[in-house]
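This document opens with one chain alone, in structure tokens, the form predicted on its own.
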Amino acid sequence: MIRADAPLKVRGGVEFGVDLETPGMLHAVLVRSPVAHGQMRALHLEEARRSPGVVCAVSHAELAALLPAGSGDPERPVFPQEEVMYHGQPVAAIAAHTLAEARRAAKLVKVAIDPLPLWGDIESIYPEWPGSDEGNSPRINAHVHARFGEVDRILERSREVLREKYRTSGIVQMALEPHACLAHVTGGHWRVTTSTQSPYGVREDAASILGLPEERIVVEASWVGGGFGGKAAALLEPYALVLSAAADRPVKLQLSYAEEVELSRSTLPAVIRIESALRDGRIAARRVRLLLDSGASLPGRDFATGYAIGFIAGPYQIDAVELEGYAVRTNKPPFGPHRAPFVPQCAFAAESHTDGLARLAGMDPIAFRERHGLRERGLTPLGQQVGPFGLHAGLARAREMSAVWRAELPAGTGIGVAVGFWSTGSSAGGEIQIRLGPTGLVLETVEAEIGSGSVVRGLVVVASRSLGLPPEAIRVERTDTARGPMDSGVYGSRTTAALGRAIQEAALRLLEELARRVPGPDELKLDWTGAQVRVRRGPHSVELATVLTEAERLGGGIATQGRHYGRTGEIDSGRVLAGSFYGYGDFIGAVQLAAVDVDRETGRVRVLRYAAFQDAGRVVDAATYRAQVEGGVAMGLGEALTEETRWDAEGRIENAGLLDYRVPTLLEVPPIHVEAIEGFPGAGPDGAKGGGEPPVIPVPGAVANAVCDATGARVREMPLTPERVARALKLI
């Protein structure tokens, strides 16, 4: 089956965020901080108005008289009115009829900032780890701690105690589209056309930081040429309405790929130590101390740190754990979610001291995680009762293979293992409402494809499944937050687990609905037959035409709606000491295996071989599930090997753009051998788990492992650099 998308998008048919335009419509920038930590002193905007073609010009004192209350959220301003918190915050916005007038202007703004004390570097602020009164420091934006099982005594008394600290860097989203929006305020209707994810969470987020009711926002997806989480909040939006609202005209403003690295929500830098406890080659105890750079600010707070420190522990069963965290405040960007949200970091610090304890074990690092590895119905370090889990049999899977690797590569190359897990976000609220029409099925969403086909293909086939129609004979449509079903976005490997059940729910309606219609003895079953749709009950077929209501034909047919709000897993609450930790949806487990090839003398490293074993549950369809697989082996290549922003001294990034920040390329990808789990059912539609982010979870840690099999050298910092796998090797 050919995507639906895929014809518009080669003949170049489709409207990106950076594509939109509207008669009358004003180009924006944004004016930013020239300092990453400041206090305000004084802002001119009159030359920047003056200046040829500029309609308006807007900071924080013209905010009053646009909202209700100048701004609805402190903790992240549209403008600030005091304090800068980082590098290029913008301190104010400019429209004008084009695009290089408003960048002209903006140079002509004039701004004055002291410089305050930096906070740039979490482990130039802890060196070593909070004191017991920091709780309440401004520089912590959330503390979590949980603890079961006697681990100081533990940790105390074994003889076997493998102590190591690890290092992770910021990695950037990098989708070919950068932010774009398109926004238009008129009649007190504040309306936004945007490259997004989730328009019901750029709604919410928007509302927020302005200050207005929701209901008075109005947010449309456009086509999203990619997003990999950084697209599923606000960012540009407020100041793209704030500026309509301003000038009375529809405003666009969209980054250059610079900006984007400088301003998108991306993951921040952190520092994992932990230590773990062997006794007859078990792993008795684990502590985990995770101090995570949230920048400026941290939405979400103790669910960005409590949920993603649970993946430190690894899906291991282990007698007593200690898991404590600190989101430090620093003057970056505000810190976002990307890809797996900082569970590839997890992974990387968890395995790579996994395969350590192993090598202390004396054990092969298969047959180590196998011996711990969770199974369906044991417990997590937090209480959860696990759900169907393939882990193992993808240990058993990657074990066959590894055996061949041996086999067949030459000596010196490095074969590493590491594994991850993932919960679907399918407990995020979705709903859908599906129209069976003369022609064919309409499944009406408010959720935009951003490449990966779960919504053009994945939510096609679920339709297909469930009521036997041909994919050519459905069709999805787009619409807006007025209009449209409320669903939470599409993020979270949640796409096709969430929608795809709501879709489920809504075919079982309208076939009840079709059945009282069309009686008969016979199962009820609809055929598509020269692009018509006809019920058939037994040897008797009609037209669906003939049994509409006046109303319905008008209206393009027979209209259900579908709703899917899952559960998480029950964590034991006596296990939380501080702040908030979230239990599981799903349990989907990744295995995987790297084979590399590491030059003993510049230390760059070399991907030769590549093996995933994934957890899917059910899978929907083959193709979409492969290509997910592939895409995020990739990405978490470019993570393990040569992803990461730099800041300097100042608190600025030195590598903002494709040609400092390096992404791998086709030639960097190895072969991807890819096999699908089935067997172990999650919560999507007959079983299916989500395949968007388990791909990329374990890679780090499969390389990482890889490069010490092959050299003895033990790398804690990631990406690793041709420099730092040289450090380890004590070439320099």
Contents of the next structure:
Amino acid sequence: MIRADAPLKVRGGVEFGVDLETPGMLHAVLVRSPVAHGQMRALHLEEARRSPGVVCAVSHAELAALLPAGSGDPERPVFPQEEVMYHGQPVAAIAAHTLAEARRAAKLVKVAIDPLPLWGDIESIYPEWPGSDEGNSPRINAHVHARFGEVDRILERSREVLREKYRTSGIVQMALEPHACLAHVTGGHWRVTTSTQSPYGVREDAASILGLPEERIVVEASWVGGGFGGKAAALLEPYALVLSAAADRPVKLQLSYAEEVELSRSTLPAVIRIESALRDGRIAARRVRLLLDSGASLPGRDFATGYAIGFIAGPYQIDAVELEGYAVRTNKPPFGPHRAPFVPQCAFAAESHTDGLARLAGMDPIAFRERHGLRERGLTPLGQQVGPFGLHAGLARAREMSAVWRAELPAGTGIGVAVGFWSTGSSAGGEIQIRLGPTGLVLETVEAEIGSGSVVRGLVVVASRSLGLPPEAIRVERTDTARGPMDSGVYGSRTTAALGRAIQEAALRLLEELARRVPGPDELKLDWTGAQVRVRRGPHSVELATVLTEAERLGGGIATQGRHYGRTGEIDSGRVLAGSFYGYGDFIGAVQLAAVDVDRETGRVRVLRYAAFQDAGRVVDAATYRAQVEGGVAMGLGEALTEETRWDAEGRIENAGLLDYRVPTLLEVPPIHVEAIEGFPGAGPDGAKGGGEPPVIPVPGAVANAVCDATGARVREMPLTPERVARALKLI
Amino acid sequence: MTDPAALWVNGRPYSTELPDDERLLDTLRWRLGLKGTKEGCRTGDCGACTVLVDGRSVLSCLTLTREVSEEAILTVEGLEADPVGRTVLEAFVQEAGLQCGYCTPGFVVALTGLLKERPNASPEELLEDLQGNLCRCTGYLSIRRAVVGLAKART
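The form predicted together with the partner chain is what I need now, so please give it after the form predicted on its own.
Let's see the whole complex now, leading with the same chain.
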């Protein structure tokens, strides 16, 4: 079965955000702060405005005249009025007839910013753990704390306690298509077409930032050249919209790759302190303390600490667990979602640490995980029952494969295992409209295909099975937020699971409606002739067109709607001491194996083989599922081995470009054995669970454990660059 | 500053005004409307903008249009009409050697160039030479299946 968008995409025939173009369009450039933390003293745009080709230049001072309400959320100004919070933060924007003219003018903007003390590295701010009186400090965006069981007492009284500190780095999504949008404000309509994972999310953000009612803003997605969480919220849209309002012309804004790295809302550095007590070969207690850099996030708006920390102790049954996290405000771009936000980093610490415990216990690492892994009725550290969960089935397969690899691979090869867990984001709601016409079925959604296949394939397969029509009779039509229907976004591994359920509901309604129009004793079936839809009941078959009303023929067919607003799981609030935690949806278990070769002179790690056993609930489409796991593992390998953003002493990113921010290349990704574990159903169609994020989660831990297996050296900082591995091997 | 230039793209002649310092990528995308060639890093690190100039793979983001105005340029839009290009397109479609599709034009053009230059190259040689093209979605594995399938079908 050919993937529906493939013939177009190989010919370069889809229109991404960067390809958007309309007559009379202006090109915009952001003027960005040269310092990471400072007080705005003066900003002069006059010279830039006089520069050839410039149509308008805006900064904070111009907003009052451009925005109907004068301003938006004062906590989220489009441009800073007083305090600049990170290097490269946009302080003004310019629109000109050509991009070259806009760039020339941007250089003429005079900006004076008085530097303020830099809040840079979180370990310089808090070399140890923040004191108990730090919770209300302006440097803390969030504090979360949960506990059950007698963690202190067990840790104090146990003889075998492993205490470790792990460090993780900042990373960026680095989708190959940079952020790009085209805005046009006209007749009171604020319209923007943009490369986004969430049109409604962009609308909500833009409305809040600009102080506009949501209905005034219309957002439409273009095709998206990769998102990975980086295109799930507004980023460029407010700038392009205010420029268009000022110029009374359409305005295009696109980031360069350097800007992608410097403006990306993504994962930032963290320190994870983890300690566990062993008793009789079992983990008796675990305490995890997370110090997370949350950049210039707003107080109370930090989601990562409360979300990721629920996964930080691992999917294990432990009698006493304590989790505590601080999100620290620094002069970096705000923390944002990046494919399973911050959970690969959590699993790196938890899984490296758990491997160390297995060694202390003198046990095989897989057997040790089998001893502790959560089962169906097991409770997560926050007291949620895990439900149908394929972790043990995955571990059993990993045990078999690891034995095969041991026998086949040369001595000295390291084999590492790691597990992870995750939740299908099905509590993010969504609706869909389907329209059955004489020449096929149309799925109407605001969502663009971002690459995962969840829209062009996942939703189409679900619709195909629900209605008994072949995929070639079904196409997806993209709408905008003015037409709807509402959907939360293509993120959180939710699209096929959540919107798929909405399709099933819409399909049921459609079949019920047809059954009323074509009565008969036999079951109603739809047939596809290759060009036409027919309705059949037993021997009686008619063309769909004959049962449509005049209005339906005019409108393209019979339309029905479906919705799915999943439930959020409930946590045990008795375990919460501070802050807010999230209740998760369907839990997904992921088990992975890595085989590595470590160069004993340079510390370079080469991944030779990889296997992923993932709790799928039920696979909707095998090829798409496999592709998601392969791509996810590859992204995880980048996080494990090469990807990190590095900041200098002035708070600037040192490696803002693909040459220095190293993503995996073609021969660095080994063959990946992908195995879906079925039989542990989730809430998606026919029991499907999310698939896109879990494959990234165990990778850094699996690679680190394989390196330790090969060399005996434990690397407690990711990524495992040759330098860090060489240090652990005491080569340097 | 702008002078007319004659270009020969996908077997068709074009005449356009352009400044001396314009890059081929921008000429193709914004003057000729051939937006299948993708803009990535603009620094020669990602391969998304690959086109063929007289059969050789060239990064159009690092190429001045005037330097190639006498030569035959082949972009992703021209692959369908090219016998080698067509087999490459078919292989990528069959194996779904893509996800978001942004890097795809660069890959299929680069592979077409390699196969024209060295029709009997092994899959390993082809993959070795495609390392300059980056993909963020697939982990390259479906791309590898497409390349291996194509190389096998040719021999």
